[in-house]
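Let's start with one chain on its own, the form predicted alone, as structure tokens.
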Amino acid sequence: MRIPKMRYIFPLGLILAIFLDGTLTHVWSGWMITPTTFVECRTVFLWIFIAVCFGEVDHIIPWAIFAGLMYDMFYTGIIGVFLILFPLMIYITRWIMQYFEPSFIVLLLIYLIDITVLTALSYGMNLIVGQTSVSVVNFIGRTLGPTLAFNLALYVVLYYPLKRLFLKYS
């Protein structure tokens, strides 16, 4: 009987990505968090995104809910923001992917849409509950733009290694 290796690799990678989000932000905090810039690292979402595109992960929605809960507990302090957003982003990604053949550029553009929606919805939810008072203009210029640039660079660097990992072990 063949044991599916992705059953073990995906959760370990997910937990690693959760800690990597905070670690990268801490290590590069002098650059990522300044009076004029706030970059949000999204390695957790990148891991889930590549899994949706190339992996055969059992129960990815419950895993996304788990990742959202952990992310909320560690980083946002409000349970529910990423608990809702990560599974929602899986649905959005799957919906968009049904119209395209996956390739580096196509997935880059889908990832760009996903990060934009994820970051904007996170901002909107935080605005509703009073966790932020940043104006939309400041959010777009100081958070959304730099967050997109950073996460797209992260995508470019990690796309091929993660794709190979998921294709090999799925």
The other form holds:
Amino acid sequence: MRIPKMRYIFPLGLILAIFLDGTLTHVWSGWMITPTTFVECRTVFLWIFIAVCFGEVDHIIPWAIFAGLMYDMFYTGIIGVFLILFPLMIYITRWIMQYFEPSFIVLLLIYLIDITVLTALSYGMNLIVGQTSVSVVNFIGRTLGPTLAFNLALYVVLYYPLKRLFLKYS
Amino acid sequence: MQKPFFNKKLVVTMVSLIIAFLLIAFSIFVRNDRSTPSFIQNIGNSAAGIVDKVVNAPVEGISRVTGSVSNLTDTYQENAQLKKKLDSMNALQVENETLKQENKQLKQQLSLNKSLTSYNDISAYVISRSPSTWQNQIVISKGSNAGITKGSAVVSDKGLIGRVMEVNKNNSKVELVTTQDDAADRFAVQLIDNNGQTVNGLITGYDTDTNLLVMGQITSKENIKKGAQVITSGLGGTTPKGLFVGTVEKVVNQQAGLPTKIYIKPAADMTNLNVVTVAKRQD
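Just the form predicted alone so far, so send over the form predicted in complex with its partner chain.
In what comes next, the whole complex appears, and the chain from above leads the way.
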């Protein structure tokens, strides 16, 4: 017997997370955006990731496409980057997940791979369309490193609350 | 059984890739166009702006409380320093007022109503910042309803920060001058050298390593001293004249044939923006 509460909780959390990313980046821009670091906050992907691992959410791929579309439209104006990356990340996560038993450490490593792929692919796509000319070394040092550190810290803090939430309501 | 399934997957992947890249191409085309974004994008972003303001309010409130506690500790020192500055400030203000009056009278005599320096200012607060390294953008709380037009210059309380890239009904996106986009609009700027001559140029880029703006295409390279103030020149386009950009940090003379570059320390702090002003030129 399914409890349909997840039907409301997942979209609400998703929309909240989409806008939380921009707000947190704005509020913490003092230390997130400096000449040597740029942290890309991805609470929306953490939400999708935990949902893939623990939740039973209907139509998660369309929701991921919706999240990507909002992200592109509202934040960057380049539609198509996160639109395709978020669903792709769900496929990658599911593909890796079938070989492992989910636990805190295993999921942390999968999340690390996901964030790396997500950040690297978005860099590559922007490089192709001429939105940036940053070198790979600069990208790894300034963006990828701090982004990984911040997002993994966020994962460690929010893993248990989010896991409990998804297990309880689905 | 395996083969048709694989083919279907491949087709779906290819089609979605093609659609994504078509969308990217389309949105870059719209971005570089002079007009506002497409209809659907406009409605979506306006709705998103409203939701964002709701999400933003509590987070902003919490950060303001913590911010004011830490501010309190610095206040005493700051107060002592500012008191010293205040005396000279009053004198400057009076002088400024007198000059403004005189300027107005002279303009009236010339029957010159609008010049390059006159602009309408629209204040807005920053509601969000793009969590992407490659598009250095902020979202501000006013849009076409408040009269903001695409391409207007945006300043903070200290100096120039960027240009309006996209206008929706109740919010708009501002691309900061620190962006590295090759296709970004360039600001025409000028400075006064030691001989009192005006040197014109363009902001051609941004150096991430040193946090300095690069001014290129300059008309003269003699006698430019460190600390000279750089302002927008108002030439060619939608930017009013006289917006403060920053001060000259160094002049780099390059090897034979290559153009000289002037490095400018931006006056505005791009990492701490709360209230910004959109300067819309009057003519």
